[in-house]
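One chain follows as structure tokens, the form predicted on its own.
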Amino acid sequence: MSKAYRARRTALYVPASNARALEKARTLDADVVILDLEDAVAAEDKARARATAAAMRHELAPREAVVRVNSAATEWHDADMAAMAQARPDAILLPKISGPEDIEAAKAKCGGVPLWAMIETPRAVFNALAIADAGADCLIFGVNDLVSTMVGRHRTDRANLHAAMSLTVLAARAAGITALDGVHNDLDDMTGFAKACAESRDFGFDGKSVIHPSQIAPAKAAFSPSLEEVAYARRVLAAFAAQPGASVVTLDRRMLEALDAQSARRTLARAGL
């Protein structure tokens, strides 16, 4: 099975120089936490955070954690890499890339770590495949940066952002790698973010960046299968292990193909089985 089926549904973002939301951190039901160097650290906190994010990299489990370093024009990129490629997170989130050559620029300095990828520029998404193909584990898709190098406004429906969103999913998908939604900024909003979640689910999605504790159980349900949904994936799973070898199976008067195994495996593995 691709990796891209890890369930990371909900990718919560904390500032690595908050200490008390750092605590917090380790408490909450999130499948990934994103330890946070760029935007969410003012500049004369940026060595503290770095330090911070290394030492609990290892505190996390069994939450991924993953660490969003500076970008490759700032002053603090290069010993934001040199401390991951120590302390190793399960991965880097490599903000503000253009291409595959920020990829490749990075994976000499990582260390191995594996790399995600922001999805938050006009030519990163244009060129999403291509940072997919050069080695990135995961895309992510960043919301206000783009919105803001657009020169657009943020809209309820996102209908701005719907080519966009799409050509990040099939970069993704293309290559078997996982894609996370953006942020939903309005905290106060939960009608909306239910729905921008419902959204992102059928745009392909595997799950939702998150800013707040309080959107990690929305965003969870939204990316998780149902129990019908996961009762018939295991019964689909059990036809072919009682048939080994076959390519068709029958269940329930319909007739079964691979990919409908492929699909049942998937969805186990949305719900986190």
Ligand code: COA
Second form
Amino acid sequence: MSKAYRARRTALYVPASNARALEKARTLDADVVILDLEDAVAAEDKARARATAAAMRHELAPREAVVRVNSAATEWHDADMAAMAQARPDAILLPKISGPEDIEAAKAKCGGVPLWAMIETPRAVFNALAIADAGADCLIFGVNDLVSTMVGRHRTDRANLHAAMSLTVLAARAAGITALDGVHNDLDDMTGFAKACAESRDFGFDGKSVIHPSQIAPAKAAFSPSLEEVAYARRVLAAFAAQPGASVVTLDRRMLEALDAQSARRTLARAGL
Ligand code: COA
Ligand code: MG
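Output the structure of the form predicted together with coenzyme A (COA); the preceding block shows the form predicted on its own.
Below is the whole assembly, all chains and molecules, this chain first.
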């Protein structure tokens, strides 16, 4: 987590062609809103969605506004990139990429807007670290495209995805950037959703991609430190603040080192504090 850490516990996908959902997104408690121009938008709506995303991008603060463009292989990609280089969302999310060369190509078109990368093709899984090192600020695991491109099938326990999930998180950790887990497609399965969030947190993901308002609160809870953890982190930092310059301090007769202060700062950052 070497880059300035921002809490990204929930990233809500909103089709940029769906006016009602866009309006609703402004009232929802997601850390990130992903205005989608890609899979969730029909071909005939692409141009209108692009214009809407460019206009909406300033209306979502304090949420991060990220625009998912169409992939480089499509006829819409260049127009999406040009529009977003001008609209300047908080980031541009690149789908269906294969490797670091795709980040380099996007850098030439994004006008300096930060780039995020979907890890959703077999090649991207193997190249996740090179993609992160090429300058992506966040990796988002893409469940549906990966299951399809690996010619697998969805399983509720996601055992078939564990290797790819770990590689995504490890690449993000090695590069000091954030990693978000993919979506849970079953909108009514709140028990399974909570389980998937807990598992994803155990894997090390910073947050979860969500597709419906009902998924925001449980995902936020799963990826936020508990009240006790936050209180303890504050006490750790207070103990260090009380002894400026000390590399070792005590709290409740336990030794604390610099790494404890670092982990306390990370806890507060994960809580969005
Ligand atoms: N963002 C914001 N608001 C959303 C939303 C979203 N992703 N999904 C649903 N809503 C809103 C609806 O507009 C509706 O609002 P209203 O009460 O003002 O009418 C309310 O939440 C309830 O929606 P509901 O009727 O339960 O859902 P739906 O059947 O209309 O839509 C989906 C279901 C899956 C089509 C929709 O949730 C969606 O489009 N999700 C995002 C899909 C996406 O972007 N996929 C690409 C990445 S995988
Ligand atoms: Mg997709």
